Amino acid sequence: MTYKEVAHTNGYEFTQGGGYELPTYPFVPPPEIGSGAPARHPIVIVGGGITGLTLACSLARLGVPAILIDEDDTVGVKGASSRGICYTQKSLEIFERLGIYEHIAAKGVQWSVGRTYAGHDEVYSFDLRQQGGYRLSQQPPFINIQQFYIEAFLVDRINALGHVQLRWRNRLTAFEQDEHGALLSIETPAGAYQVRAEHVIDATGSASPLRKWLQVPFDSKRGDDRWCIADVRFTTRPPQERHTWIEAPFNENRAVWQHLMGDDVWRIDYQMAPNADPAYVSREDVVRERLARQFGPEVEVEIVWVGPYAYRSECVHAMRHGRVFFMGDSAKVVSPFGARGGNTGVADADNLAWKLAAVMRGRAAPALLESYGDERLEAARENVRVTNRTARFLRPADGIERTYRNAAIALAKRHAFARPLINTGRMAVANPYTRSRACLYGEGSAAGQSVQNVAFAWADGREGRLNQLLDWAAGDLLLLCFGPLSRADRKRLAGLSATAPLRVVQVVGADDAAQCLEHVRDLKGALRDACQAAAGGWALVRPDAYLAAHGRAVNADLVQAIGLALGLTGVNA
């Protein structure tokens, strides 16, 4: 198949502003040019956005060789915007494991409180720090930061780690696959070349050429909702809080979003009329007039970037086609409400990386890769479903949908019970996996749930956190045993860890005697809470900080869980 006319990146036709100067990376002629025969690479990642770079960094951290090709020579969108800005606790936990979280925390803006208005009335507010799902982690509920900063941090980290080659200005022009592998044709400024790959990762985004070439079936839905972003830096009277309006009086009773991100830049999203002309609404004088209506005629702003957009939802029917794995926007496209776009791409990458690494290193069976589809397709469908509901609330059809919204707003202004009906975006959380072949589900089991990055004490009293245990496990499964262990249990665990890629850690209280050399102290019970484990039980944690299973006794269930988590059979106790 050859489709040279396909462009790989999304275009922003009507943009303005010059507030950002993106880094550029040098083109280095690949060694394959002029060789005459395709070189072999185990893993080829196509696309250097946040999803592809997260996967590349995860593989590099685990020492797995790969190449990443990208047709551009920079991060972000050339001459354009911040794009994604809200990063969830789960993404921040992943970035900590990858070694870039401190950079993100230093540049970005932490937030947990959101307020929603209809007209001049506050109808809904929340503080994510007061919600149980966020309280245990060492990372905050959210950080707002321009997407290109994260991508640049990932590039620097990948280059520092080695193992993965980043090939800029390398454009995929043709693809074919058979039982022997995939063949990719690539164009560069120095000429064309071909590579063979065992696994190909499509991280090219919503305009994925691979999806078109392979004629991948997917569901799609388009609406007539139109928006226009204004990224601005205030020189007078900056706003103080993150606010959302369902009906903003200064925007003809349409919705408005107001977020602060890095560099003291505010993102203001304005909902437009369905028939709005994107060229007109993004014109500088029109944008300034819109800002003046919201913040007053005397407000002074530097316009950093402006971009109109519409959105659609899409979701593939399967996350894998032969040797190609789809991830991020290549697999699903969602509206931007609730931060479920880039964050779920990061989670896709984190999910697939450890599985690919385990298979490539011979520590798991190839069958494990099928669980990527089980888990991330469930997440993709859920995120499409949730964001479509928000889109319908924000742009209701005439009739029953509009009547429902008007009633919800009216009730929410007067009654607390109605406030959860206000849907301006359900904020993204770590998706649970309820039907994965890699998890062992029992009655009341928390298998398939994400484990937060909680704190504990190392054996010498120093504070540690779950991510450090996962780093120590180096891509193997982590078995946490809570409380005392009998001699028979210790013998069985020693047998398991000798025959499977498994690291065992005993978790004891402040004054309990440790029976294993590898032990930590759970002084406040946070580690046990995060694993939803019973006293005296165990929790099997995967390298992506998801629970594969938990149980009460070191028995056949544990052996079965290890086998499932690795796509293996025949693990001996």
Contents of the next structure:
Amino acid sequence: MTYKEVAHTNGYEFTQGGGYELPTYPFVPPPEIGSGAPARHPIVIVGGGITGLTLACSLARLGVPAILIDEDDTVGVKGASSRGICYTQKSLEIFERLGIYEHIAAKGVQWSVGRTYAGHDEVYSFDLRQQGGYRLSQQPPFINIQQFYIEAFLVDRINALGHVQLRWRNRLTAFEQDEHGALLSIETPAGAYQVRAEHVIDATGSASPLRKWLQVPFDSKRGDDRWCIADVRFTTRPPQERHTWIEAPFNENRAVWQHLMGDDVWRIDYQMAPNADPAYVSREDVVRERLARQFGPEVEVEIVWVGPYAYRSECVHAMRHGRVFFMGDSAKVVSPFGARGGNTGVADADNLAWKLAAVMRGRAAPALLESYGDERLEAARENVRVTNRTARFLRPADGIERTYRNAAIALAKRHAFARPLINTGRMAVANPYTRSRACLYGEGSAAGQSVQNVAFAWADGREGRLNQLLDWAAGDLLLLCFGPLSRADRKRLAGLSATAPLRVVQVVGADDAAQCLEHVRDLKGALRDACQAAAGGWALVRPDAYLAAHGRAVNADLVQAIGLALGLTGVNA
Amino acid sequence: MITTPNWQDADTFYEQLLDAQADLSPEQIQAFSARLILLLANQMGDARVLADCIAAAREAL
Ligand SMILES: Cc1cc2nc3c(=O)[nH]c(=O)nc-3n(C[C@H](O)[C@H](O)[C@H](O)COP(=O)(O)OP(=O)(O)OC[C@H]3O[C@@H](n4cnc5c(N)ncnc54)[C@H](O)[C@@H]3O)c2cc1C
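Moving on from the form predicted alone, kindly provide the form predicted in complex with the partner chain as a structure.
Full complex below, order starting with the chain above.
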């Protein structure tokens, strides 16, 4: 693969610095080579970036066989690798389910305070810990860590779990599909081979060959904004907060981002002049001069990595084309403000994984797979919209757009009201699904929203958290019933869980008597809060910790919600 | 969006508006107007009303 259009891709031909050493994975000649007929694999994932690996790990955890092919033999991008750094609470919750959260927490850096400056004045600051929306989860609002670490943890985890084969230095070179299946042609150092697949996942990133071959329509927008990353270590330590400058005096009044990642490495992103020459701006002496302007000439700086980038935004019109599901950057590309690229790739993978698993294991109807498009296309569009707005704020067109930005900055320095206009990136959130065929929406319903990984007490008093309940449900739906249940309710619930892939848990208070063997205690009401459920009501939680529906009584609504969440009962009317 | 008179004192406002800009350069006037619009918009707050106002301002072109 070549990266010709350096200015508009995630490519890095002007990258410098050998500060990162990435793991390499061995090439193992696949058994299909030399055996003539194409082998059959139900699921083939193409691309082992953060998205493809998250999907592979989720499938492996659910015991669903698949193969993943990647043309490279390492994590990160082609040996150079400063990309994603900020991981959201939702991603961290997903990684906990996958069994790699502890590694991320140990290697990464938690932060919650962000400050924004214009010139020498602070115009805005926030502390995520003070914001209610993050409080219920067992995971922090954000962790900063180099993207390749997460990818490497995923690789190790997949290899430990089994079920999914990772095939390095296997490159997809051609593709066909018809009603019987897909045919993939793959090249390796030991020769070429073909596989047949029922489902193909395109996780090949922003230069997706599948998108080209299938002539998938998409919207695209590019700008002339240019940035240059410098990953550095210092002799002095700036505070662990996220600092952003909309106008940095030490960068010709252009924007600068400053974040701490793992290994005590600071990631400094500098906005460059429009159409700046990427080769020039990333030359070592030029980078050193820039760093000296910010930190002073006396500060010793070790350059770990340097790379220029530009961005564009893209979004497919549909997340599925025949047997191919698009996810991650192959489905949508966003500017890197607010950490929406990698995090939404992870959410794409988490969304499709349980649905594919349920369908493959015969526990849901194939129609459920259509809801992937409903849900993740809505998320993709929203993320494109949000990041385009940030890009417009950070690189306003000359004229009135700049006038308004100046007005907003001037007012924000004096008045709180103008601070919400300051847009240096809206940090990624768990996107809500408002129009999914798999959710049952009622008046004022929280269906389609993510449920945080809240704590509760197990029946024996030990502390538990939602992810453990989901783990126990092993890919089936989880029905939480809050409060007392009548005998008739219990009989209906027993009938439902005997016929549907459904695990029922009663949630009671500290002193209430439990009526079901499977029960937990919600001592502070956190579980009920997180499900936005009523006392005496129920919440139907999916394996991706999204709420499929909630209701007040064990009635026909519940039956319908289960049907929808499994793709059994037609389109949500 | 209110399109019938809602002023307490229309003439005074008009005069204040003109006075505030009388000695400004065209660039300063643009900056002033932008700040004023943002301040006024926040007084309204309501997203629907603001969208209607933007549309109505465009229509008058
Ligand atoms: C400067 C910068 C900063 C960013 N910061 C953040 C951030 O803070 N937080 C965040 O969430 N996101 C961030 N992002 C975005 C994030 O890096 C991407 O969204 C993410 O890498 C997308 O992952 P992916 O797995 O979809 O694609 P990729 O990471 O591009 O992976 C694609 C994989 O497919 C393989 N492949 C490609 N073609 C083939 C083929 N033909 N056959 C076999 N394999 C193939 C490649 O080898 C590669 O491993 C940032 C991006 C940039 C550029």
